[in-house]
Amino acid sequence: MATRHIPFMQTGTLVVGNRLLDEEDRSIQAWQDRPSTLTRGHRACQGCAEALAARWVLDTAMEATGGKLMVANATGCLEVFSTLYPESAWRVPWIHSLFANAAAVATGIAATNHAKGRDDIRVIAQGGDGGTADIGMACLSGMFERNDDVLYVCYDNQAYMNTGVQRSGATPPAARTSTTPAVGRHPGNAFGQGKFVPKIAMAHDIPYVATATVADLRDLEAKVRQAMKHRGARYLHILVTCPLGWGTKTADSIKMARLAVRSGLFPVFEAEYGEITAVTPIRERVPVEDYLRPQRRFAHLFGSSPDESALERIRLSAERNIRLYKLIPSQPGTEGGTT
């Protein structure tokens, strides 16, 4: 991905403002004249970030593809908060498939559009970490498999969280939902289950795989006009805080999705064709604790008597993934791969 360098006028900051940006050069959520594909009349909780990362993702897309663009919506919390019938609060041509089909749905879109000439119309499916990780799991592989001319994107803010807070295949170790309660011997979630669909999809070798959080909305909107570029399967896996399932502040959703990336937990990278070829490093680490005390899912682990077992070997997760995506240049054995 190409970068540009610019630089921070302001002692001690980690992020610049677009008044200190030339016009080309800011986000698309500063124009005026943004598309706006996420608008008014949703029933976002307040502080989703799913809401946020929806409205970032489509808005890229329509600008990287001159307007050109229709979504297949997986069942899920977005397609329920956006479309309670019979109003709609999207403005992109947009249709709501099953909780298991929205890559085959785009699938067929892209199909439809490629038999009558029309290629120059991109295709997004998107849905919850429910609706891919786990109920629709058969669908994207085989979309990734045929390499469909699809953009697949995945909000994950692990868990159920429509349904009641249920434990998803993305739901992360000793995490409190309402089928993992914080009971018994080993409270919250087991550890050793569960996926991370990034890997998954880059062993499929499709053309493109990215991470993001809601946490940096410049490289967000990067990787959309990245993965616009290319033809083929695509798959981007991004972060959405949530604070009624998280049991977070409202007003926490960005910081929880940054704290996330500086523990280690959550590592944004990009990879084409099986390859990781660039990473976002931690530029200042913070322990595991300063994002897991924040979340009420998480507090049976800071008890009268923590629970340093399993406080440790969420340790021991984030550190394979400094290493495994060399998240932290400096470190031994972590030259190289970053942007």
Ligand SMILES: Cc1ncc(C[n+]2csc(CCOP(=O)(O)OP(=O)(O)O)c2C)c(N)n1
Given for the second form:
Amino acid sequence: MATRHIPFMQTGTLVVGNRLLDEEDRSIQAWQDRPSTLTRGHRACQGCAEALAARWVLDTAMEATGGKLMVANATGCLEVFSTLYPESAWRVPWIHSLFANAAAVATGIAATNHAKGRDDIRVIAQGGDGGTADIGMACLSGMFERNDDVLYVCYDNQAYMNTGVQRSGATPPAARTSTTPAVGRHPGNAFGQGKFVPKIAMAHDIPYVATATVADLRDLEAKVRQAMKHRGARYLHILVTCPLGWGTKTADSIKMARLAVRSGLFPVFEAEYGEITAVTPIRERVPVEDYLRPQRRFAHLFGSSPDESALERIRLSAERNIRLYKLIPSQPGTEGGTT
Ligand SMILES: Cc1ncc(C[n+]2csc(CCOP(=O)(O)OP(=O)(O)O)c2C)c(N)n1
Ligand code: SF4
Ligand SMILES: [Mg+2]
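Can you swap the form predicted on its own for the form predicted in complex with the named molecule?
Everything in the complex follows now, all chains and molecules, and the chain you saw is the first one.
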């Protein structure tokens, strides 16, 4: 990207003077023909990062494919808030699958396109963390194993939000959900359970796996473009703040995603054929408490007598991520981190 002076009055905006940049350097937000795949009429909560991420992903994919895109969507908040009968907020060929089978439906669409000689039409499957990590895992693993030509996008808000904030396999330890209440000796979600789907995807040696958050939309955009350059099975896992389920301020959705990354609790990286190829280093590390304290789902860890043992276990998990993904290249034991 060319170095360009950005006027002061534009530095606080997400577009950061986009329209002053050369056309190829502009974000999807500044694209004159932005398709607005997810448009007015949806009923997402205020501050819903899932809505923001989905629009960003699909708008970018639309541009990358010249508008030749079809989408299969698992049941979950994204599907429910966007398609209240008889309306639809989608402006892309879009099909609602079951909770469990978005990956299989997308595979079928890709196979049909291929049989018709229309490999130019690309396919995206998308779902929440419950639809991905839990009930949809079998279909997803099959899609990976067969290396079907589909990009699967998981919008990870860390619980089953659509049905009332139940725990999923992606809910973090100690988090309070409606099925892991903040009661007893070990309140909230149990430690030592759950799964990180990007690692499972990498274990299939598929062409492309990446993680991203709504805190860095240019990075998200670049990863969608990179994913669309590949053929075969690809997986994109996006951390999306949910103000309702996390108990955060609606204005803080971007900030919370940024704190997740800076605390080390959510690693941002890319991998090809099972090997990590790039990581986003943590430039200004923050204590895990800075990320946890503003969230009501972790309120039981603080107060007059903070739960030091739970906080220590969470700190250790951030340390482990930093070590494993080399998120701080200068830290001993993490030499060789890529950027
Ligand atoms: C077989 C089946 N079981 C349960 C449901 C009810 N259900 C619909 S969406 C949902 C939770 C979705 O959670 P997630 O995939 O994380 O998406 P989110 O709403 O959090 O974005 C559940 C349990 C269903 N539709 N089908
Ligand atoms: S419950 Fe959460 S994921 Fe669902 S629409 Fe509201 S903010 Fe978005
Ligand atoms: Mg969810």
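What we label the rigid core is the largest C-alpha set whose atoms superpose within 1.5 Å from one form to the other. Residue numbers count along the first chain shown, from 1. Fair warning: this is a prediction, and the values are worked out from it, not measured in the lab.
Given a superposition on the rigid core, I'd like a yes or no on whether Gln32 shifts its C-alpha by 2 Å or more between the two forms.
Gln32 C-alpha, core-superposed: shift of 2 Å or more.
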